[in-house]
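As a starting point, one isolated chain is supplied in structure tokens, in the form predicted on its own.
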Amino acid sequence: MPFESDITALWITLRLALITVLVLLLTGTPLAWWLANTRWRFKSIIEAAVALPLVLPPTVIGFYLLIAMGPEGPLGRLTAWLGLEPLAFSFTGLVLGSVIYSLPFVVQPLQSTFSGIGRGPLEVAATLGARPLDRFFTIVIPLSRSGYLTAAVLGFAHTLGEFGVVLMIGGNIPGQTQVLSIAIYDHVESLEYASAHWLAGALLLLSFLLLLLVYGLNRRFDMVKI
């Protein structure tokens, strides 16, 4: 039934964009610290890598990465020797591409609010005997609830709008790999107008109120600093 198959590339994708999400906030968390207080002179380097997804064509980025999970690539090879499932044209492979397509819109945005945070606040609590650990789970944080917040919801607005990167490595495979954007594309090859208009309208909707909800709480955050 295609109404089953949409609400299931609906699920697929929703539960795509969670993990992508999830895996993101915690390997960008340090990531984005080492870049705010780093004083290397290289760093400019990292920095344009974390920020190329966002000037490459998707399906560049897709190409390289199924070559990379192929049997050939190095990925793929790991996998094989690890006696694990291939990466290619499956769940976790969608997952490993939509992390690093969304890369920048989880690192930059953390990594602007731990500048704007400056060392101040770190030394007070350094000379009250706190540790770097405790000081950036009790200061850093609490201090960053809008850019966590930010880069929550951009990283997840950003997966959930992923077609050439998710098509590359994942293929089409309904109840697997299809996602929103490839169900919306299959209605529109097949001319089901009906079935597309439903599908993007809904993912329209969900996207205005995810930046609808980044805008109002950082305001609301930005009211109670004052």
Given for the second form:
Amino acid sequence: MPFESDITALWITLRLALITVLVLLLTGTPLAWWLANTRWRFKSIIEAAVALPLVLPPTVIGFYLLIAMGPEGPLGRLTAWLGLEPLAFSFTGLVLGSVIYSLPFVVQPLQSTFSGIGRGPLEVAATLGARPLDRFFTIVIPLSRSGYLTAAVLGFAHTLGEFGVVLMIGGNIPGQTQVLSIAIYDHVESLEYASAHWLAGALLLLSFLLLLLVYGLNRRFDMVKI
Amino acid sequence: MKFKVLLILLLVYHGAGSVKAAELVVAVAANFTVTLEKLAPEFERQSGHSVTIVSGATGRHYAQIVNGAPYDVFLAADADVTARLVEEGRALADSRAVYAIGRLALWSRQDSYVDPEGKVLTDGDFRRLSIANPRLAPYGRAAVEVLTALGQYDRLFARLVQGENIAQTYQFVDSGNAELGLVAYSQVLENASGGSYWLVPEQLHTPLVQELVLLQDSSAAREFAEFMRQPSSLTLIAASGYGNLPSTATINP
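What does the same protein look like in the form predicted in complex with its partner chain, given that the last one was the form predicted on its own?
Every chain and every other molecule in the complex is listed next, the one we just looked at coming first.
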């Protein structure tokens, strides 16, 4: 049976994944749009930077974040200057870490969807008098439904499975920064295999259902393609 | 450091000639890793065997041993895990031996932040106190006992952050993200990172009796266990921030 702290960890994990995805969809959309349309010659630099979390061990991200959040790090100085609480060992810090960690999982699907739309439909709309924002919300967004779905679910699921970054900057505080993957790790290391099984199984099922949702819905969108 | 160990190891290996040189894999609790890295070259020189060090949390080592990790010797951070391994028949029954008594230190990176009596725990306006996870690490359990003995546990509970093992606990303080930490005294001495510390009196927590146990019955493993108990090793261990071993190695698990 799960402990009460496990239920708390589950809620924190879901809340973290949800907030992270919302932040990423809001910030990722303009970034992906820009990447899909810019002719800037150094665009690859930004693309490579966005893809970095795919190849870096999460511990590297966590380590740099921990240093950056310390009193002498740039983030630590910034929060102190703004009179805010330090980011390390806080839920806000975890959101920041997760946004960086899951960035490519949201930006890349969006970018390829935006590229796939091409300039044609937008130019037609422009000749009909639609303004840029109008064009974006009435043409690009509806045409990118499947890209948004993929981005949202991948970003969410990837944050659910986050471990290394949280281990480095979380401090394992129940009710604040103790997420599901850390709770599982604790159970395994303190030899509570039954609880570990329970949680690990739940996470496995949840992740599978989420991915099933993406593939199932994407197929459906394909069939009723606009 | 590791490279140096490797180099010495290679030299010893080639120099050993006709002596039957074995390769020992030693799993060690995170708090003792640095001390073992100092001891290993001497053992390699004396015995002609080579030593590979695997560092980590004692709980994790246990889980790995249960699942067949190929370790010869295990230097644990307590006496419970070693007793358990012997009980389960995974370690040699007669091989349990105390090799160190751990000491806890309240450490801050800032000079004169920690006073000689550790009153900062009661009066300080620090935001974060870093301890090892008490469910996994013996040093974490001892830290909780100290805070309880001082009557501060409930008050400070919300300010505690937990490292996965004692090395991460130290790192939270070293990176400045926690002002204070209850870490291993050996870490404070080894890293010579300055700041200020209070050596926590031993009567405030259950003794951190650290035991070793042999997982393989080989002469090399037995030689290593003997080496750990020889006077020169004990002197080095004591100088590295560990308490004196009781003359008769009585253990109360």
